[in-house]
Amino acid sequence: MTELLVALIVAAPTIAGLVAWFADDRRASRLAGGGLVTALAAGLLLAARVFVEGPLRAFGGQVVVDALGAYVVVLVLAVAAIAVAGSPGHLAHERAAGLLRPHDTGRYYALLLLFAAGLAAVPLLDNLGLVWIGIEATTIVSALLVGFARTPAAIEAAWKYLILGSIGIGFALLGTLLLYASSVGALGETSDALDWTRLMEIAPRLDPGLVRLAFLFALAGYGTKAGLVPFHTWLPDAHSQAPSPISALLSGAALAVALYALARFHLVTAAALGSAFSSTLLVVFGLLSLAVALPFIVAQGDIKRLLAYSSIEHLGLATLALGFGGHLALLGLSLHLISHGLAKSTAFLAAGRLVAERGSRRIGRLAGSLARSPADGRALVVAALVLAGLPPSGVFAAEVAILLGGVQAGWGLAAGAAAAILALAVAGLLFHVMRVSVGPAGRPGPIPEPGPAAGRWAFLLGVPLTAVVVAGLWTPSPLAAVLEQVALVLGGGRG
């Protein structure tokens, strides 16, 4: 049963993607939806089994799914499903503008599905070498999606993403090889020398010098993929130039998968050396990411770059929580991952619709959106308020838990600095929200009539936002139990 569910999670979107490559517009869209729904259903069933029965093994031990892995798989597939559901609107606009070639729709869905399948496969793998291969594969596919519009700016962003992402993933490979060398020194040359579960068992016997170097390279490598400062320079360009549904997948899922890989290295390092070394580095880079993202958020004039810098801020906060450690901070991190993923993907979809309508990404040109485009305007405003961390929302609850958890874990000064930066970021985001929602439109025109799919579109944007807002008010006991298990794994336990 476990093998079947794992196979469906990866194979359903992969096969649907390969077929969609050759399909016409309507069939490609249906294939994408069917593939993602099948994979998401399998992911939810697998996660339910993991949370009830404990970690599951399959395919001779190459697949080991614990609570953290299952949680990230569901997050990836949920965000991918939102991206697929939002794609027809984006593609219709591109088609109307004459920017799509006849075969582009099938290729778009094929690349999107392969990207989602690669991201979903990573948290299922126990071998850190295979984890590296999975993340490297997603770099190639996602670079093609970033440059999909084929404009000079999009192609430049795709090349920048590919080059910097490849350099980063090269550092991650060095970190993986160094960890392998340390493991071989303790175990001899065995096939499980890079298995995460095996590494955790023998962590006290690993060579401390090699483990320290391995974590430094992993931090640079997977930190590049996660958009941590100073390895982040590709992110604002890639996220602003990619099609909006792809931006949603990059911000809501790909960054979380990179952080997942970094967390696995952190856990091995902490088990081998004690937590002080890797935790201190994570706190420093988390705070640096928060501090550098702040001025770009406050002074930003481009709506998609604003959301991109917001992603750097939130991944900085997530890295900070990982470095804080402690149950409360890790509980907050667990809630933050899903809340940020859903809110950010919705924000990118709504922003993409407004950009398509106005023909500009400038925030000043999007002013008056509540009156001109009520569904998209409301969704963008609510998503921005959630991402700002205002109550009630899952992001607010997560941020409070992370900061209090930091104080509890003895990181009071860092938690205080993070709180101050987040307060300033709230002010910056509120300023932009006011401009977009009720500011005077720079070039007023006729208010567009709602299209025939307006109700379906409002539903698509409303459901994830409602879930994130409700998560700040009420956490049902099954969800609380899930978050507890995820936090347990992030703290080095088995969930």
Contents of the next structure:
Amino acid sequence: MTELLVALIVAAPTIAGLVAWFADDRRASRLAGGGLVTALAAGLLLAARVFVEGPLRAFGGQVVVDALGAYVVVLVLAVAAIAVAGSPGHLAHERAAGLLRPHDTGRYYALLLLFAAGLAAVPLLDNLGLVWIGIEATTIVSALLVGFARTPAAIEAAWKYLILGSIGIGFALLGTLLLYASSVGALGETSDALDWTRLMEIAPRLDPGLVRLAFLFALAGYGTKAGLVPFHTWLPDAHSQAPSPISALLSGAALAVALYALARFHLVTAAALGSAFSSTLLVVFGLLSLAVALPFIVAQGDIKRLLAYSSIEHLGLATLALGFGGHLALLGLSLHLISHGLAKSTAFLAAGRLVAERGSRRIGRLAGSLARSPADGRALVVAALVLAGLPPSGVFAAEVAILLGGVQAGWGLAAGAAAAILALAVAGLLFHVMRVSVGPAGRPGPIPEPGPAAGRWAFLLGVPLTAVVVAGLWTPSPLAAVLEQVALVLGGGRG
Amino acid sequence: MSLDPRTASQIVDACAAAIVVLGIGLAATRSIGRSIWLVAIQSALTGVAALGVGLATGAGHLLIGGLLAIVVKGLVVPLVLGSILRRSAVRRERHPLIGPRTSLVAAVAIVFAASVAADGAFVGASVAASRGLPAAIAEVLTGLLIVMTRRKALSLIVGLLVFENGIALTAFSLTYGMPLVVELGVLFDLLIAVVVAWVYARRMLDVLGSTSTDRLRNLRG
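Please give the corresponding structure for the form predicted together with the partner chain, as opposed to the form predicted on its own shown earlier.
First the chain shown before, then all remaining chains and molecules of the complex.
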């Protein structure tokens, strides 16, 4: 049963993607939808079993799914489903603008599905070497998606992403190697020496010097993928130049997967050396990311870059929470991951539609969106308010939990500094929201409505946003139990 | 077939020395065609080093990994890069951020620093470790130096390959390499990454008319 579910999660999108490569427009989008819905259903079933029965093993121990892994899988597939559902509209606009070539639709869906399958595979794997391969593979596939538009700016963004991403991921490989070497003394040259479950068991016997070095390289490597400052420079370019549904997947899911890999390294390191070393580094880089993202958020003139810098801010906050440790902060982190994923992906889809309609990314040119494009305007405004961390929303509740948890765990100063930066970021985001929402509506857009019917579109944006807003008011007890278990794993326990 | 550990150790030493010398040459040359050749030989030598360790230890996965490294990194990847070079008008790295002489000095400094830093660092490591590791660290840093100071797309890919050779050598030096499935995955990923880089280098030619990354400086803020 576990085997079947795991196979469906990875194989359904992969096979659907490979077939979609050769399919015509209409079939490609149906295949993509079918593949992802299958994977998401399997992911939810698998997660349900993990949360009821505890960690599951499959394929001779190559696959291990604990609460954290299952949670990240569901997050990835949910965001991917949003991205797929938002794709027909995006592609219809590109086609109308003459930017698509005949076979592009099939290739777009194929790459999107392979990207999603890779991201979903990573949290299922026990072997950290395979985790690395999975993340590297998603980097390569998504580099093709970032430059899909073939404009000079898109090529520039994709090129930077490919080069910087390859170097970053190279450092992560060095970290993985060093961690492997650290276990040789305890385990010998065995093939399970890179399994994180095994490493957690024997952590006290790992070579401490090598573990320390391994974590530093993993932090630089997976930190590059997660967009941590100072390794973030590719992120605003890639996330803003990619097609909007891809931006949604990059910001909402790919960053979470990179953070997931970093979290596994942190857990092994903390188990081997005590938590002080890696926690301090995570807090420092988390705060640095928050601080550096702030001015770029406040002074931003490009709507998609604004959302990209907001992702750097939010991943900084998530890294900070991981470093704080402590049950409350980690509970906040669990809620934060899914709230940010859903809010950011809808924000990118809505922003992408407004940008397509106005023919400009400049925030000043999007003025009057509430009057002129009510569905997209409202969705973007609500999503931006949620991302700013205003109550009530899952993001707000998560931020409060993370900051209070930080104080509880003895990181009062860092929590205070983070609170101050977040408050300033709220002011900056509110200013941008004002500019987008009010103002003269101007002439109606040239291509307002190819793509899905308005009702379906409002549903697509409305459901995830409503979920995030409600999550700040009321947590149903099953969800609370899920968050508890995820926080437990993030704290080094067995979920 | 097996090899006695001393011979294996000599093979690895010789490869490591040659890899370092080639790395210095790579840092110093401006000709993109020559740098593709140099990195091809360097990559093949990492494969040979893996074969040496594999024969000495009987680690079958290192034999497979080494042979594949020779074929993929020493042959296929350079052929792909050569095909881009033939289409491109850019043959030389005309305006690197630092000139070839400074690069040469920097590369030599890196080698010295690496040998000092890695000297006796990991006493418990395996056969090849003693002298492979300084070379590995030097190659990782030389690769970074090339990526950071060059501007042509092909030069950047070459720099990435040097960086990756350093990582591969680290793998053989620290341990007997990683489990086979991981090594194969790494190699496959590398191949795909080079193909994607090739795709983008072609697009640069089509859309921007050049593979010089000078034209890729518009995204800021």
